[in-house]
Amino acid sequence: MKLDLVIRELHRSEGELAHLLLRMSERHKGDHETYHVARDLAGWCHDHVRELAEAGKEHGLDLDPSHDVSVAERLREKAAERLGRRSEPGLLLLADLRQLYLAASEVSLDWEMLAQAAQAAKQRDLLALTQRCHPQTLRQLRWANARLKESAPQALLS
């Protein structure tokens, strides 16, 4: 069985999604809904990372339960922000929401693959994990999509 490959990838992609959500909340502190909801949604990702690390043990994996972003990556991101593009807040929010939607879609696909494989392999604990976590990922997707629909007209027509 190759369930370890999916668990490892899902662990990585959930960590990346958490990072994107936290970065978005920091960039848009003035937008209270974005700030608070993004932080709450990142908390779900952290929970998923912890649960995947635990599930990975049964498949020979030693995954970091915190999946913290490295200091070097944070410094690189800060430098890029200071040197990089300075766009309007509305356009920056759209770009962040688009990136978030795509990342959450990737995570959702990984959950779906893991659920199908767990069901076929009769791995009840793993299937239960997917049934707990995947609906939250779908909710993250719906939130990003709704915020995109709400923000796009104003940002693109102003």
The other form holds:
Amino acid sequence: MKLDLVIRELHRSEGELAHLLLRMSERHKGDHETYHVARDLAGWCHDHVRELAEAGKEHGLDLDPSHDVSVAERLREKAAERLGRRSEPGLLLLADLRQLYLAASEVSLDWEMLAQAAQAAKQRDLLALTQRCHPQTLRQLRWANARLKESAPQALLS
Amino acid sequence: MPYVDRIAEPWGTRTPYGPGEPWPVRVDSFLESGLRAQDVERWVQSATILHSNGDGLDIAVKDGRVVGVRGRAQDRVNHGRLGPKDLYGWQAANAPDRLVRPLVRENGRLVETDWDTAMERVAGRARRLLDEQGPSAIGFYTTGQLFLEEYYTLALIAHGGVGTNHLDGNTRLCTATAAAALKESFGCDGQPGSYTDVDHADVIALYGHNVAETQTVLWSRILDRLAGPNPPALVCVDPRETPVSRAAAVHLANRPGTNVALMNGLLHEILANGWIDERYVRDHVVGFEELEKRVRDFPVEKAARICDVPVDALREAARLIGTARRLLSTVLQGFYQAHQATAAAVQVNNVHLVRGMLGRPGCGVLQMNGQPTAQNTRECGADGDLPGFRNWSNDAHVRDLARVWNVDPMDIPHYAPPTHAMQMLRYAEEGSIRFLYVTGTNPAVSLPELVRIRSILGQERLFLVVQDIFLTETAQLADVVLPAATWAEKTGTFTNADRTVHLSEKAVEPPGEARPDLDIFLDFARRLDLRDKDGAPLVKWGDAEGAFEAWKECSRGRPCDYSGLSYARLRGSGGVQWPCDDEHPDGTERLYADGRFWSDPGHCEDYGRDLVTGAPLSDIEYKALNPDGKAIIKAAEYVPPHEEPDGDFPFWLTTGRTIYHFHTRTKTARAPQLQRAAPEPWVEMSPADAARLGFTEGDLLEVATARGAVRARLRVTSMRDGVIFLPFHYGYWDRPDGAGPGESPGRAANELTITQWDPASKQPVFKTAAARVSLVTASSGAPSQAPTTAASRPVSADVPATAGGADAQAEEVMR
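Switching from the form predicted on its own: structure of the form predicted in complex with its partner chain?
Whole complex next, starting from this chain.
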């Protein structure tokens, strides 16, 4: 049984996705829909992290139920922003949405793996967990995709 | 002849009637002082324009001037009645400060010029930007107050000619959620119900809809039912006490921002008690299981806790709604301008779908509008949608529109959803929209967070065109101002919230050089030399009737089919409800009577959106969800509001309207009776909050949020504790500083509101913001000047009642 590996990985990647969403929200405060929706969507990740930490106990894992980005990581982010991001807000938004889409895709694949394995192992609780959480990851994914489609023409043609 | 002061008695005299009986006729009229009906030279047919009700009226003309109005007895909407704004509001068009010549900005100042100079400046700048950047530089922001013919022409120019995706109306602020909710539930826009459902209903549920102030004649109809035998029971959802809540069997004054929680609680109770039409659900609906799952864990106790309403009241509301035999529901800004707007409005549709209450007398949903011609912006595509409820993400629909317009489908932007108003402002803020053409609306007062809006509209790099009838706050920021003709000065049609089409005929000449909006659009298209794919002029008509005939062809076979109508057919009629075609020559009273919807994947206007994220569904997702064209039940999770009261800003701020004013008062403040009835802004607060803070009626208060501050006098009313209310009508045009607050304290409610919108409908949130209140100066005993007649009724008996006086006597004739 290597289910713990997937749970641990999901716990990490959900936390990272939350972080991406919150960073995006902060960075695009002037783009109000992005700002508000990204924060709502980060809330879903936090729920998932909590649930994964709970489920991890069954599999011998001791995971943090409230994912928090370390201070060092935040500082690195700030430095990166100062150095490398000087594009227009529209282009920056596209770059962030692109990154978000890819990160959410990884999380989605992890949920899929976990769901398959949980079903094969007849672990009902774990399967139910994936059925609660994975649809929300797909909604996050669709949001990133839709925002990208909406924003690309104006950012690239003006 | 009985005369009534219709400022003091806005709804006039009762004419009681029972269920299923015809609503009695009462003809209201008001003429210029000293005139009698026999002095009037001509009566010219039209309908009302200072709200969305669409009441038929005749315009009185004498010596080439409008001198009064009279309700049309034979009109299906009002049976002769008019509201206060209709009776007195027409006087505004005769105001001496109408715009009568075009203005252009020279050395920072607006100066008068001729039409050729002004239009060449507008078209010249548009042409240069099209060459330089392309259509993404151009945006159009219109209104809910032009005529159908004008919207259709504008939609063709913007979408088919200029080729921009940036086209919207201020209907985004009033009716976008109505359209979005109808698309989500029925696959297509289009009002299912009819005002005549009031005649039959045994329960009427009003969700965030203070109909007494927004649609006075419809409220008269309800009042007449309440005064007659076997009256309906009302359920009212509103944080304020209003004339509706006072007449209601159950009043739910829920905490702002909790409408979805409230609806989920009601739906839980309805499902748990089995108050559902199983056969209807089985035959006509998809998505029921998802709703069951969603509300299973949402008992009324939980909903009551989140909403902070008594659980028994919520249960009683659910019982009334769940056991009604003929249920009519109406929805307006308390839902549309609130947090989770579309999700909440869709749950009202869901109540009707699970109860199978659609398409029969008394069984209807009315997702209302705020403006007289809002419906037409939606139909004609002036809100950015494709005309005729065509689906922008269905290539066959785009091809069909390209056929009607004789353009290449690639010339019609359909790569993404249309750019909504708030996003257009964002693009202007970023500098990628560089030309904004505003018609008949006043964003410098009506949009949220005015400091931001003024700074965007005032940018040097943005070329701002404003077409209006007065020098509004927005016009004062413009590069070119175009003087427009208004109602009674031009001909056209418009459609109300229950799909009733009226013809409004020209009665008098516009003042000075003012021109109908249609003529200005046609001039703009000519100067841009817009062509179809064969090189012929793109816009093929030169007058209103020509535009209407073209629209008939565009709408043929679509849900909003006008092909059976004509000016001749509408002339003398009492209003006709679309669809009106060969099959339905007299129009259609109720949609979906047969449980069949316009929701087949190949036909639907929209594949729907995620109600929380706003992401559009793809055609593949929609086909999987709804392969057979049924109605769609869409469940929604409650999400807490994004801004909630806290230590610094402990109050909920909501904004709204009063019965005597319309929008930014450009017309109603110029009608003396209306202006006197509500001369200045006020702030409402509950008696408990006022007592706790030591405030009394008439105190001058400052209301502040994170965005700004305004001052207004206190009116203590029986509203929900912890909530304050400001009317949104008051701006700056009638103050010395003109365009904005300048150095003086602000008074426009939108100085305070938050820049945020519903992700699905893109309608801004005006009903939930966190605010604080402080005393500026205590009252010397004088009360605030808020009206006493409606929701702002004072708790104190010492406040003199609002009255119109000698020059507000209107005639009422019962038949």
